[in-house]
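Next comes just one chain, in structure tokens: the form predicted alone.
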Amino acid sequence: MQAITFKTDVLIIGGGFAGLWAARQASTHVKDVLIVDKGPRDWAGLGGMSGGDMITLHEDQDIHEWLDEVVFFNDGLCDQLMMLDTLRDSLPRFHDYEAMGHTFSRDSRGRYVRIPQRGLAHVSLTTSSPTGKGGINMRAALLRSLEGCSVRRMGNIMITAITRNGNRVSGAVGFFNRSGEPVFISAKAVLITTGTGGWKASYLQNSMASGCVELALEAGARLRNFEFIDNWNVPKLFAWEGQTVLLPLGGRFINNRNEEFMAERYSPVLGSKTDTQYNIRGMVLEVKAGRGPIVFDTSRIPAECMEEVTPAAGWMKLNNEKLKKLGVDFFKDKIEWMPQPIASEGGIATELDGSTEVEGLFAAGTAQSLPTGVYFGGLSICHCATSGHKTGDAIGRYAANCETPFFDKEQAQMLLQRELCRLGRTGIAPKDIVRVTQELMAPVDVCIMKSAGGLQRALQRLEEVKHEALPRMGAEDPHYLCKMVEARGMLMLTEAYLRASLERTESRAGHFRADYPQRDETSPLYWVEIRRNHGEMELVRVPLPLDSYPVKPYRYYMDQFTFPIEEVRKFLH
């Protein structure tokens, strides 16, 4: 089948919020920007399903106080220079959203509604209005802002590999996931803005898989922070957005004895007003002790706040209406919640401008490594805007000042043929690989109270699947070929997670090892980085450049919690 060929100055892989921000800025420097996404042309990624709340440093707030708290919250493991850029640029991007027509919430006195985060004194998010439609409105505003820009957007294209000319990227290859037609794209520079992927959990990220792990590694880039994942806390029977707003307003988790167990046993200072990772560790211990199930209680949220947090639009409103028809009132009933691994918080290691060590290859948004497993509500919305804008400017300037590299069609054909040769073949279905991968991640000693035994057990099973099942996958049509690539990417993501989790032999931020429940104070702070070496993942510990950071870690968020060692050790076997 003849490949359809495109040529562009800047190719952006991923049409979510970061990709849209980047395209908007890159188009001020070059004549043509092309965004491709595996989903529909206008879906704009998972940001459209979010609440639209945004971490924003307002004029009356001190960036140094915020940075000090962020370093504290991350137990010292923080890319301070990137975080400073994110905080510094948050307000200009916030006002850009307003200029696009987006609305952030204000109280009766006209002040922005700010919600404190994780029991901290300074860091807060600013909410969008109306509740439940913030992400939808942001998506519409971003798409409107591209009208008249030199930006092309194409959906339903699955990118499978980035092409190179020596150490410089030359474009990418993929296929239309409805027709199976091959696609070659020649570009001066390539920007990855896909998410890093996840495990298709029941929450809003159930469409998220594969992401950028395979693309980045095979292109020669380094990965970072893959020991950190987003363990989220969700209602057992349905999806709900807004925990980071509800907890500071008085929401709490209670056990079957009606005890707010976080306040009574594990964190008297913060109680439930903390990061999800800490709450779910407490939940696991409570259930193990026979004090489950765990329910979410909203009875202490002030009445005047109820209207503000009740979904007024979007998928949240639909869910709320369906629940009421079933006799379930989210704000009055005590509803059972459960933890689940959602998505990776690792990403591509980059410079501050989004560039990688591969010339012409950039990354932004959630494809770029920033969080370390603990998370402020609204950080992704903020970072997608700030890094998308900054990296879009950098890649646009780069492409404006270089020639188009040679695009080797023979190389492109070879890279793509490994996927297309499976089209029309029967074999193991992608969903079966996905299911096995989810089962690998589900045990508590793999995703929450990690142990060497649990991680190695999962890794051994993963190696069996990788060598025995992956070669036997088939795809009856282009849709399932897309799913096959996703399933393989999910397995690779899981391998990165397991290997990085084994490498970090301590507990810190969102990473908790039952066999190493304390910080390692004997070693300098380090990142766990992954690169490709002869087809295998090679892990390296890279020291943080603390000499160039303004805050020298001196206090640690994890020290506010007491998880009994004798109970934690029960998860070692």
Second form
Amino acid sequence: MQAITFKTDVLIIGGGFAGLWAARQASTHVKDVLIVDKGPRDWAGLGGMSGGDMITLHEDQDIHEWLDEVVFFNDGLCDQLMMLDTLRDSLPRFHDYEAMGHTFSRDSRGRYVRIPQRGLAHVSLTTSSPTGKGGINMRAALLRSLEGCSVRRMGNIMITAITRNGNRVSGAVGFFNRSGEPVFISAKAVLITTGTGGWKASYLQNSMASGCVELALEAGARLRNFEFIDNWNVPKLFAWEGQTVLLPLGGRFINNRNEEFMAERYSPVLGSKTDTQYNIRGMVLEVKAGRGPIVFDTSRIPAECMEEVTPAAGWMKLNNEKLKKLGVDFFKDKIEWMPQPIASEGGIATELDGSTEVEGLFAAGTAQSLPTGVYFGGLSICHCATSGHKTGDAIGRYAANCETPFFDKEQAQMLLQRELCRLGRTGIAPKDIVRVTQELMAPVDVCIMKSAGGLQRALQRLEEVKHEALPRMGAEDPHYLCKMVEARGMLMLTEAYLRASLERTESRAGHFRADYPQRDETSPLYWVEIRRNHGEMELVRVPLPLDSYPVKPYRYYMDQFTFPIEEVRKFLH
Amino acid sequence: MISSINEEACIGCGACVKTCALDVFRLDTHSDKTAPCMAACPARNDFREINALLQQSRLDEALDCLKRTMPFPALAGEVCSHPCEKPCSRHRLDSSVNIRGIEAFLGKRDVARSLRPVPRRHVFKVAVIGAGAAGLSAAWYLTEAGYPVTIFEAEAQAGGRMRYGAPEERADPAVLDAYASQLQSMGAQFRYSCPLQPWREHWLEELEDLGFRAVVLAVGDVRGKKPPHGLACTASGSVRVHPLTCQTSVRTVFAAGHAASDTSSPVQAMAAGRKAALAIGNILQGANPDMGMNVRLHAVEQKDISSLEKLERREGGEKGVLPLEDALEEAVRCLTCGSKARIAYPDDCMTCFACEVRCPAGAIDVDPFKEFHPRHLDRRFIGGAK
Ligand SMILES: Cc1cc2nc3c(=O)[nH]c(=O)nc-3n(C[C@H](O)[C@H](O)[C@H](O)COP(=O)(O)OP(=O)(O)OC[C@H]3O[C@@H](n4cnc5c(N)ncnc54)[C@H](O)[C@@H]3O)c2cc1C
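Moving on from the form predicted alone, kindly provide the form predicted together with its partner chain as a structure.
Below, the chain from earlier opens the complete complex, with every other chain and molecule after it.
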């Protein structure tokens, strides 16, 4: 096996927004930073498709009020120190974006637009301008800002394993996913910014299972928050982006009786202006009670806002025009919506500077654990910038002060051969594994109103797939080899989700158990963490260090909802 | 969901192939249309195909493709003026593709390869006279085809003008050495300091007696010198040859490079050496010398590409050699003129519209209705009656 070999100071796996931010900062400390991405070199991950909405704590806003509210929103389950850093750094990164040439929206009086989130009093996001080009422009700005930095970027390389030398990372292995050419990378430090991946749902979640779970567990890192997923509402037949902006402006979910069921039954205070997780629980109960389908109603959005919410550029504009040609008018028709598990909200457990307990291994962006299933729009763009910047700084400093560890080529070859030996083999198609996994996740008692019964059933199915289908997978060509690794990553992600969900025997934030619909007030707040033990996932409950947190949880977002117990119990078969 | 590509409208720029994060598209580069770079290249290097392969990180195949027309990429990267870059379509958008840098990059990989002896496939020997650009090129292709080749060189080392010429003509002697030693490992025999004197009356008979059934005369400029015995010459004194095959007035003798042309760049000489080798292969197998060599060029039409993303041209590092990542990125700048994109892996489209938004030709259609996904509120997944 003749491998293409790179040597670098800092290796960044994943060139999404987090990876780009980190590279920019790391390159101020070392001579060479290398970003590799399995996608096209310049695509910049999901961020390039995003709205570019960014949570930003502006000067006149009070960080302690915000933190208090975030802790409330997360029902106490919040890494307060990391959240504080994120909020505090949001404004400097916001200004960095502006300095790179990016534009955020301002109102007619020149003030930054602030859109409150999820019925909260303080936390708000600032949108990018013009609508529909936010992510595209942020991507361009970030790429421009890397010009002249000592950053190399390579696309179309799938990383399949991180190499180690004792408890110290030494690089990574992978392959060019259009040619199958092996790639070895020797590095002083490695940063995972792959995202954690998801279920390849239809919300343009372009990059599916990212392999993060496998990469991190195998390298010896701990995972956290895998019981939390990003459940998202989408139109049943097509894609539409912008819910986080439409809801605060008056968009509502209504049932077949024209009732805004959230306001009517489940949360008179918040109505539809809440987190998607709660709206989805409402949707599920409505449909179960025979009041489906659920449609998204935009008739109450004030006329003067229509211009702002009608897509004016990018794919959304095209999408809107095409739909109109096909006779679908998003703003006038009754469009049926459905929930979907989109992506995991779990991530790698890190220190504030992104370091893990594996020496030389760091994580940032959505690959780093922060949110807990409830999610206000704009947090991701913000967190990618803040954590990318901060971790980039830390990993750069780390690498500047250490030697290149020995890169064991034999070990590297062995790690890669596991994958390459499937090349050219006929077998079960990766797409089928994806489909099976999606179906396994689909039942409501697995992904929304979770129950031990549902989760166990899914886990059993998962084990079957793991033992029967996975080893029979084949890859006709390098393209499918890449998809095969992704599909396996998705299965592992699903396993992490199911096991963590079983472990959390209570309901809190984005996690709802039909068999434990209340908060567990008897035991102290804990994280569910996963580590690898003899090839298996080992789950541990780790108490939150509340003593070192400024806010002692005293109020709970979930208490603003009443999901009738007898209705919920219908999901326990 | 990706729906179709209008083949007629597609200009083959590969914007879809290059930007689809799910890798749905592939490019077909085989076309009866000649890309402008290829049309301008004396060696007819197919940089459309080469760049398309590099865009897929198929490095070895890209090099193999280049080697089909250019035996010594590392030399060409150095000594060629790259007229191919001038008509590059990219020029109309930002700046031409750095073909020189890509060629030099491939050349660097090429000289680093260690080659094994080529299995001998023919009995009859071929003599190559002169180890300059033309002679080495002819020797290369003949050896590769399995002919036993002997190269007679008057000087003590290979390279001709690339080693002994005026300073601006010279190439890196280490690269010349590397190629000579590659040729040797493939099985070619070098006779250095062995000036064969083609003006002597019986030079051809003598070669024939030694077992040589064909000769490549590549001794450099012969004007004003004693003319080769028995070969017709032009008014200026160069050996007269058939333009396609380099065949001289003697059936088994071929002349290439400066010997057969009043002016000759090293790359033109290499191209001629290659033609001579192909033609010799043809006659030694009983065919007409020009079999398969008459290729017509049809230019690709110029299309509007102004909406494509501008990308900065990467200039080479040391000696113009692009490092791997820059070479691959530079190849991505290539608009693969005349190719056609196709939907290769539709099973992965996520309906993100990026391909359609970016296609400069408006050739792509994405249907806004997405792939069927498990419907979480369907009876099957919600459980019980609806
Ligand atoms: C349509 C859409 C709209 C959105 N709008 C907003 C918004 O307005 N505001 C907001 O805050 N958030 C928004 N988001 C979310 C936000 O864009 C993403 O969460 C964020 O960009 C994630 O960045 P990241 O760098 O952490 O990960 P990603 O963008 O997922 O990047 C990870 C990168 O790693 C690469 N990779 C993964 N695995 C491997 C591997 N094994 N080897 C090599 N490379 C690998 C991937 O190809 C990818 O490029 C939106 C998301 C979408 C899809």
